[in-house]
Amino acid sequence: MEQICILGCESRGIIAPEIYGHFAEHIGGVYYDGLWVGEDSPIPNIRGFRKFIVDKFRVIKPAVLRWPGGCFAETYNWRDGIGPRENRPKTVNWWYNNDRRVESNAVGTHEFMDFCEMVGAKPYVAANITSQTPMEMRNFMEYLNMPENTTTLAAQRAENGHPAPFDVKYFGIGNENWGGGGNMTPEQYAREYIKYATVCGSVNVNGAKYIACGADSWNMDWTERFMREFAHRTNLWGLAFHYYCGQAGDPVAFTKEEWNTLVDRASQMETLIERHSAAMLAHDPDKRVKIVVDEWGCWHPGGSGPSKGYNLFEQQSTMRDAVIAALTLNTFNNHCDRIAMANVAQLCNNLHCLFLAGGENAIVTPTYHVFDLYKEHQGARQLESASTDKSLSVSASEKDGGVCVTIANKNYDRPVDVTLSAFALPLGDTAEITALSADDPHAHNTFENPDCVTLSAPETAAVKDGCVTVSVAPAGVTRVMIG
């Protein structure tokens, strides 16, 4: 029997519900036909999104939705996705040479800010400034931001039918700028980044947060350079870097060996953060600024999802996805001193998404069955945790005289039996055990079969002693929820 024990006396602060955040850039089928199918549409919908996925995502809690991009921010004109939809103009899509599609901007800026206010999510804003200048993303605050009756685009988005302002708290100042975004060197995009910060502080007026683009994956060295020239000249709450585990055989036919390999690297999450930490801290020793992992997730080879290829970068999600997700999210949790906030990419019908997504067609993810595990740890107390079983991720929170364990068993083919106590923590009589498993790891649901993974019922198990016993499944995912 193998044992975790929970600190009651050690925690590294308050878990920021933002860390269970989420990403929808105009990329394939995320919007069209995933979220969006149109007000006039037969598919249930509410004001124009899909009813299943609206109803399904206000359960889990989003805490921040990310938006419009990703690399389709580089070339957005936030003009094009305002005033009626019958004369805003087709575009060429930022992925358009990989599968041939042009945006609509059937979803825009009043749309997209409807859509997180039907199911609880704050807006960020991912600004382009790979195209444009500094004077058009100030513009785009003021538009988003400015009192009612104060300039003429705020009066211009009264007209467009929000008068009040859409209150807009975080900022991403440009995107993956190491890349598509420019091919800056740190150096350069710290130099532009002070710049839009700075042009854009005259309309900032509800204290939003802004966030620059921090490295890809492994390259601290962008991380330390950029704090290094940016020096703090203005106003930054967050360094964002991306991490996508990669790829490790067929996303749903895999083996043994091929699973191993990727929980192996999603379990790199916790180095990178430390690494990245370290290289700030020479430039920021008082953690002034915040870390951002604003996208992460595996990244499959396309075509296993039910498009059949149709939708860019669109794949299943199987156990092995659940399992990447819960020891990702159990990392942030237990490094909630650092990491502010968190979007897993992405929501629907691209990477390791939550809902899959066609036609009279809706189902969501095991993926999307985590962050439901999961959504007790928001806005908790951290607390530490130890187990004798290196094999298991855990993490474990308190909240209104209840403590929130969960627990992902890396394990392909191994059940663990495990006893959960605390130390410096009084744990109540009784304890409510919700799991997430499959007799297969390959298990996924489909459209003919959207309920093959789901969650178990919860059963009731008793604190004997100051101790719980739990089973967690080979390749299974358990939360132990107590008081």
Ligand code: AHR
Contents of the next structure:
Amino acid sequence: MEQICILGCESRGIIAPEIYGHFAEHIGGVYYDGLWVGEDSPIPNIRGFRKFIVDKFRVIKPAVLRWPGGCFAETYNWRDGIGPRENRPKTVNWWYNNDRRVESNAVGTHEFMDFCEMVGAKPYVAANITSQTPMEMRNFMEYLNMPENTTTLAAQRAENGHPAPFDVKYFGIGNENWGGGGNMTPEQYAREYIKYATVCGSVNVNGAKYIACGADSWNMDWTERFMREFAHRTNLWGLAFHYYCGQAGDPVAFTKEEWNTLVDRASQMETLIERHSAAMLAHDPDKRVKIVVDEWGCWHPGGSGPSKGYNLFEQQSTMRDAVIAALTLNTFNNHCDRIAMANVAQLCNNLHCLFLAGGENAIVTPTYHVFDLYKEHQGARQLESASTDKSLSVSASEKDGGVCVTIANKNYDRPVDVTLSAFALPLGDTAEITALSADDPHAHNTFENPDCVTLSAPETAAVKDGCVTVSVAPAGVTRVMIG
Ligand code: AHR
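Could you present the same protein in the form predicted together with the named molecule, rather than the form predicted on its own shown above?
Then the entire complex follows, led off by the chain already shown.
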């Protein structure tokens, strides 16, 4: 019998709800025939957004939603996405060369903000700094956030149906500026960042937080050189790196070895956070700048989703993706002293998605259920934990007198029986155990079998002498709520 001990006296602080953040870029089928079906569609919708997704998404308490890209942001003109929909231009978007689909701009600022409100997510706007001027970013912020009856752009927002400011609190200044976002050096980008953040200062009327483009995965050089050049010259809330653990074999028909490869690579998120944190500390010893991971997930070869390759980057999501999501969220919880936000890429019909949809069909993926299980950690006080079995990924937190423990079993085919106890933390008498598991690690949901992978009904177990015993299925995820 393995042991997990929760240490009631050791905490890294509060788990920011924004760690449970999402990303919905204009790419492939994320919006069109995914999240968005249009107001006149026979498919049930709320002001154009697929009702199935709105209803399911709000359940998991999405804290924040990043938009409009990704790479898409770096050629996006926000003015194309406001005003009467029938007058909006059709434009070539960033991804046109990959899939020959043009952007209708049917989903623009007002639609996106409406979606955020429907599901209870805070908007996180990624600003274009590669093909727009600082003045245009400033204008966009003015349009979004200036109070009613102040400027002409605020009046235009009112004419377009939203007199009150949208109160956008998070702005990304650029995306992947080491690559698609301008191929800059860290020093060049730092100068651009400083310029944009400075120019936008005068319209920052609501204390909005700026997020700078961080490194691509293991590029510590970017982090170190950006921080050195930036040298706290202006406002910066967070530095965002991207980490895709990539692919290993087929998204669905992978081998045990490929399971292990990808799970190991995803587990490296922990080392990555520690290394970026160390690189930042040299120039920010007081940890004023937070770490954001605004794109993370698996990046399988495309074509395994229901559109059979029509939707760019669309991929099926199995129990492997669910376990990877679970261990990644455990890692973020356990580094909540450094990680202030994270956004899984992406929400629908794309990489590591929570929803697959098309026409009248819509389903949730196993990854959705992980976010459902883990929502109890949001805003809770993280507690350190120790496990005798290193193949278990664990995080724990306490809120309102209750303790939440989430366990991901990284083993392809080995169940783990574990006794859970606590040190310096009184536990209640009963535990509620909910699991996400399947007989087969390849299990996934399809339009034909939408509930092949779903959460178990919660089971009640007695806490005896301060311990509760749990069996964690192979390739499974279990949540234990105590007290
Ligand atoms: O998530 C897909 C793409 O991956 C994003 O647009 C980009 O930022 C990253 O390279």
